[in-house]
Partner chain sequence: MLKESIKNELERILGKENVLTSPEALKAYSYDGTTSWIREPDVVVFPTTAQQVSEIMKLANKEKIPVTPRGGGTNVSGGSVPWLGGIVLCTTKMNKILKIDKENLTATVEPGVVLQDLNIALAKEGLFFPPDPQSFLGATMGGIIAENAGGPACVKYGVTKQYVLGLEVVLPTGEIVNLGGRTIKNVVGYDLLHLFISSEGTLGVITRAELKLNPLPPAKKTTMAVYADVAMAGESVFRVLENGVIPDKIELLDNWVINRIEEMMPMGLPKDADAVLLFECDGIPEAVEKETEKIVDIVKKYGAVDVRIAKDMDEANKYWLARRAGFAAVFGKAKTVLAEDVTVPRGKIPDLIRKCKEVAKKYNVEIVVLGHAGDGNLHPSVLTDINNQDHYNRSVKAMDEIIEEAVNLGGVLSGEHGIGLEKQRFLKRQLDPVVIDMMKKIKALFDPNNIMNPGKIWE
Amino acid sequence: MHYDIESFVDIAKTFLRHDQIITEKEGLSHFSYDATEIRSIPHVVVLPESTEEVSKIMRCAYDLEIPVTPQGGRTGLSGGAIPVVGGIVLSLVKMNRILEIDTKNLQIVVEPGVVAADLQGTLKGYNLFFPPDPSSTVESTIGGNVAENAGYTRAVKYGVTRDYILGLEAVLPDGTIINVGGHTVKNVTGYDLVALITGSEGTLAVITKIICKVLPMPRIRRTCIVYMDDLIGAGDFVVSIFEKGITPCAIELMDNYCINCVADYLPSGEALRRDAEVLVLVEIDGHHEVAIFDEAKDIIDLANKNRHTIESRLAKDEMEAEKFWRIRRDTLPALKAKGKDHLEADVVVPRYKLTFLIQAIKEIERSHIVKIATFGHAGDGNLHVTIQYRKGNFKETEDAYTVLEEVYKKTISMGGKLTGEHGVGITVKNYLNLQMSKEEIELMKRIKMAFDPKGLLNPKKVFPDHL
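Kindly present the structure of this chain alone in the form predicted on its own.
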C-alpha cells in the first residue's frame, strides 16, 4: 500500500528533532514486533516527547491519510502494537515522566511511557503501590497497560487496570486533544469515556497522560506453596479457598509441563518438584499480622485436606516467596525456550467453572497430537492455555489451530470469555463472533467510526476480517 511518507517526514522535521524520526531499515525493525513475535515493518517511526507533538503527528497523518500504530513497551500478547499495514509507528517511550505523586489523595499523574517497574520502585519510597502489575512489569509501560486494560496476578483481589484509572488526556486521530475524567473519586457526568478508552487497544485515541489512584503498601505478605498430583483437584482447592471466606491477592497455577519447562531452561526452576502434576501459589496480604497468619494457616489446612496434595507449606521468607513468583513469571519464557511455536488462549471462566475448564482442556489434548501447557491466574478463572507445535510441520500447525478453536468454544459454552487480559488485537479478532453477536460487533464499529472516521488509528485490530 502506498502512503506519502516523504511528505509526512518533511512536515515532521519542522517540529521533531532528527533523533525523534526513524526511517532507516535497521531502526524500523526494532518497532516491527511485540511479544507475539509476529512482525510487520513500519514505513517510519516517530518518538514524540509531548502531547503537543503527538497532536501534530496525528493531524499530519490524518491529512495525508497515513495509518498510525501507537506503541508502548511492546510486551503485548495479542499483536495490538504491530503495524500490520505499515505506515507510522508512534512510539510513546520518550514520554516517560512521573508528573505528580499526591500522597494526600492517593493519586499519581504519569505519562504513558513510564515503565511499570520504575513506577512501582518510585512508589515504594512513599509506601504506596499501583496494584495493576503485569508479569511483564520490567518492560511494560503504563500507557500500554491502560490501552489493553491489563490484568495481572493481583487482579483476584485488587481488580484490573481500569479500576485504577481516574482520568486521561488523549489525542484523537485528527489531532484533537481531549481530557476525560479527572482527580475526583466519583464522576457520573455523562458517558464514561475513561472506561471506554481504557482497554480500546489503541484504536480510539492515543493516551498521553494518565491520572491513577494508588494504594498504601500492605505491611504483610505471605505466600503458600502447594504441590498436587491432579489438575482438577487443584481447581477444587482454589474454589475451596473462597468458600472459606478468604480473598487472596493472587492464586497462580502451573501444570507439570510448565514446571518441567522452567526446571529445564531457567535457573529459577532449581527448587521445583518435577513429580508434581501442578504447582499452586497462593498469596495473601494485609496490614494485620495475626489476621494474615490465620488466613495462611487456613489455606494450608485446606490444602492438606485435599487428597491430591503432595506438599504444602509457607514460604519461609520474602526471598523464597520471590523465588517462586519469579518461577511463575518465567513460565512463558521457559515455554518459548523449548524452540517450538505456540498459540496462546487467554481464556477466562467464572471461578467455579475452573475445574470444568481444566478437565475440558485435558480432554481436548488427549484427542490431538499437539501439547498443551496450562498456567495462569486461577484465582480469577483466567488461564493461559498454551498450545505448542512445530510451525514447519503442516499437520501439527493445522492441529494447533483446531485445538485453539475448540478451547475457545468450550470456554464460551461455560459462560466464559475469549480473553481475560491480553486483548483481542490480531490474534483473537477472527474468533470474536464466537462470543459476540453481529449486532454487538456492529455497535463497536460505530463507536470506532465516531472516534476515527477515516479508520487510520491502529487499523486491522479488534474487528474480524470477515465482518
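Output the structure of the form predicted in complex with the partner chain; the preceding block shows the form predicted on its own.
Shown below: the chain alone.
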C-alpha cells in the first residue's frame, strides 16, 4: 500500500517539533513491536504532547487517508499496538502528565502516556491507589490499559479497568475532539460511550485524557500459600472462601508444571512443593487489622479442613508475602527459560469452572505432543494457557495451533470467553467466529464504521479477516 507520507511529514512539521517526528529506520524499529512476537515497521512515528496536536495529526491522516495506530507502553499481549499495515504510529508516551489528584472526590485526571507504576507511586503519597493495575509490567501506560480494559490480579475484589473510568477525552479519526462521561460515579446522561471506547483497543478513537476513580489505600494485607494435591479440590477451596463471606483481593493458581518450572528457575526454588498438583495463593487486604487477621485465620482454617491440602502457610511478614508473590510473578519468565516458543491464550470461564477447564486442558495435552502450562487468576476465572513448542519443528507448530483451537472450543463450551484481559488485537481475531454470532460481529462493524468511516484507525485489528 502506498501512502503519501511525505505530505504528512511536511504538514506535521508545521505544528510538531523536529524531535516529535521520527522517520529514520532505526528509530522506527523501536515502535514496531509489543509484548507479542509480532513485528511491523511503521512509515512514520509522531509523538504529540497535547490533545490539539493529536487532533491535527488525526485530521491530516484522515485527509491523506493514511492509517494510524495509537500506541502506549507497547506491553500489550495481543498485538493491538502494532502498525500491521504501516502508516503512522501515534505514540502517546509524551502525554504523560498527571493533571489532577482530587482527594475530596477520590478521583484523578491523567494523560494516556502516564506509566501505571509511576501513577501508583505518586498516589501512594496521598494514601490512595488505582486498583486496576496490570502490574506485571512496569511500562504499561494508562491509555493502553483503558483501551484494552486491562485486568489484573485484584479484579476479583476491585473489578476491571472499566469500573474505574468515569470520563474520557478522545479524538475521533477525523480529528474531532469529544468528551464523554464526567466526574461523577453516577451518570446516566445518554449512551455509555465511555464503556464503548474503553476496551475498543484503539480502533474507535484516540484517548487523550482519562478521569478515573481511585480508592483509599488499604493499610493491611495478608498473604497465604496453599499447596494441594487435587485441582477440583482447589476449586472447592476457592468457593469455600467466598461462602465464608470473604472476598480476597487476589486468588492466584498455578499447575504442577508451573510449580516445577519456577522451582527450577528460582534460586530459592527448593522451598517449593514440587509434588503438589496445584498451588493457590490467596491475599486479603483492608483497613482494619483485627478484621484482616481474623479473615486470614479463617482462610487457613478452610485450607486445612480441605482434605486435598498438603501444606498451607500464612506469610508472617511483608517480606515473606513478597516471596510468595515472586513464585507467581516469575512463572512466565520460568516458563520462557525452558527455551521453547510460546503460544498463549488468555481464556476466562465462570470462577468455579476454572479447575474443570484446567483438567480438560490436561486431557487435551495427553493426546498431543506439545507441553501445556496453566496458571492464572482463580478468583475471577481468568486462565493463562501457555503452549510450548518449537517453531522450527513443523509438526510441533501444527500441533500447537490445533491445541490452541481445542482450548478455545473447550472454554466456550464451558460458558467462557476467548480473552479475559489481553484483548483480541491480532492474536485472537481469527478465532472470534468461534465465539460471536454473525449478528454481533456485524453490529460491532457498524459501530466501527460510525466512528471511523474510512477505516483508518488501527486497521486489521479485532475483526476477523474473513467473516
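Residue numbers count along the first chain shown, from 1. Everything numeric in this text was worked out from a predicted model, so none of it was measured. Throughout, rigid core stands for the largest set of C-alpha atoms superposing within 1.5 Å between the two forms.
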Does the C-alpha of Ala271 move 2 Å or more between the two forms once the rigid core is lined up? yes
Is Arg307 one of the residues whose C-alpha moves 2 Å or more between the two forms after the core fit? yes
Once both forms sit on the same rigid core, is the C-alpha displacement of Lys338 at or above 2 Å between the two forms? yes
